[in-house]
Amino acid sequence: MISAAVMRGIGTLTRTRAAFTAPLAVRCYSHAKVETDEEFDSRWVTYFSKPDLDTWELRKGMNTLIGYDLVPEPKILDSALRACRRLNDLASAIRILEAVKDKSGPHKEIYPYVIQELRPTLQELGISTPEELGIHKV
């Protein structure tokens, strides 16, 4: 008789709801202000072309910019190729565009344009691509 009163106490306990409503989840979208394609571009090409650039930085700004999801414009990768050549660092140069290479990833047709736009600064600073030094097959 006890338990069987015991157990109506516990089913009506269990069954009751609560009083309460959970909160709803609330986005904090931030407010700060969001950077154009043109500010990012000009942000990297200062940042390249700063005359007291070492190679460290120069290798912490390449690390930086090939961990983003996006292949760097042209005119980026223009301006670390020239800091490479103030820096007097050919292997840096060489890996920027193995790294540009990587980043196009299965899109075929980015790599031969951004050596066909950087042909001429790769001509100036006399900088061979990969393919031409025939380390791509490796």
Second form
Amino acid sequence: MISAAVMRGIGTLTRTRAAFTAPLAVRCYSHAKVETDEEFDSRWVTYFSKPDLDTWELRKGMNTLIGYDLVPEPKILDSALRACRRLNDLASAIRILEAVKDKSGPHKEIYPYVIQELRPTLQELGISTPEELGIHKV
Amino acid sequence: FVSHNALPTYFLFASFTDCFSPSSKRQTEVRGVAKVEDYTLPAYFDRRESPLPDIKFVQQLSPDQKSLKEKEKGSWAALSKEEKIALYRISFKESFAEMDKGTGEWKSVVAGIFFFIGFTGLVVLWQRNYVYGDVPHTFDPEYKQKEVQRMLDMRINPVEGFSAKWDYENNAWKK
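Would you generate the structure of this protein in the form predicted together with its partner chain, following the form predicted on its own above?
Shown next: the complete complex, the earlier chain at its head.
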């Protein structure tokens, strides 16, 4: 019916969809859901928080995470360091810190920030940073 | 997941005699157990993009290292700096700083370039003396003088080039 079509038309106009109001701003990208940063972080925190995580899973998780084009959030690293503690692997914990510094590349301010955020965890677990051990330089 | 940290051991059959007793179910006969090649086993790599390698660097631990590994199970704050470094070195060959450092190979490359350029210079010199004969007579100074005079007489490039620079009144090059 005409009125139904008109009602439907008005209905679509009143809904504030960017596709109708600003056609230039929205491109026709795929409609797949994009994972938000928070979802990504919490997914990885959950991965490393698994109580019976084994060494292979720790290594696989860490190598995959380092493969991404990002520096992991301190909360993900905290979870990974605790996983190292559960596996009694101090060397891997130190290696993870080294990898974070390497991952920051030219952005020298990222690593000190991460260490600052992780300081309580490092103290609690007794992990020394590569700088404290002197292995940060040749 | 099976932990891959243990030294690889391969138990292919439940018992050794199972391999050799013929059974109606077994289709294939067993000829022997293949030797495990080194390249088939997980290897150790120091890589920036893969910070935790498949195996620890040191596979056979000395008694000191074994006791250190036991100590690692306790509180890490109780470990001294040297012990922590020792634990790191058991698991890893080179630290990130060590694996990333340059080799200085470029110096050898540049030195090689200069050396071979120099050597080529010597070859060219020898060639000039022993391979090539004299230059033609047209290079003699007297001939060249006559050639210049001929070019000026012909008014070669009189507007902006060769003859334009010659002062015909005073029979000299223009100042």
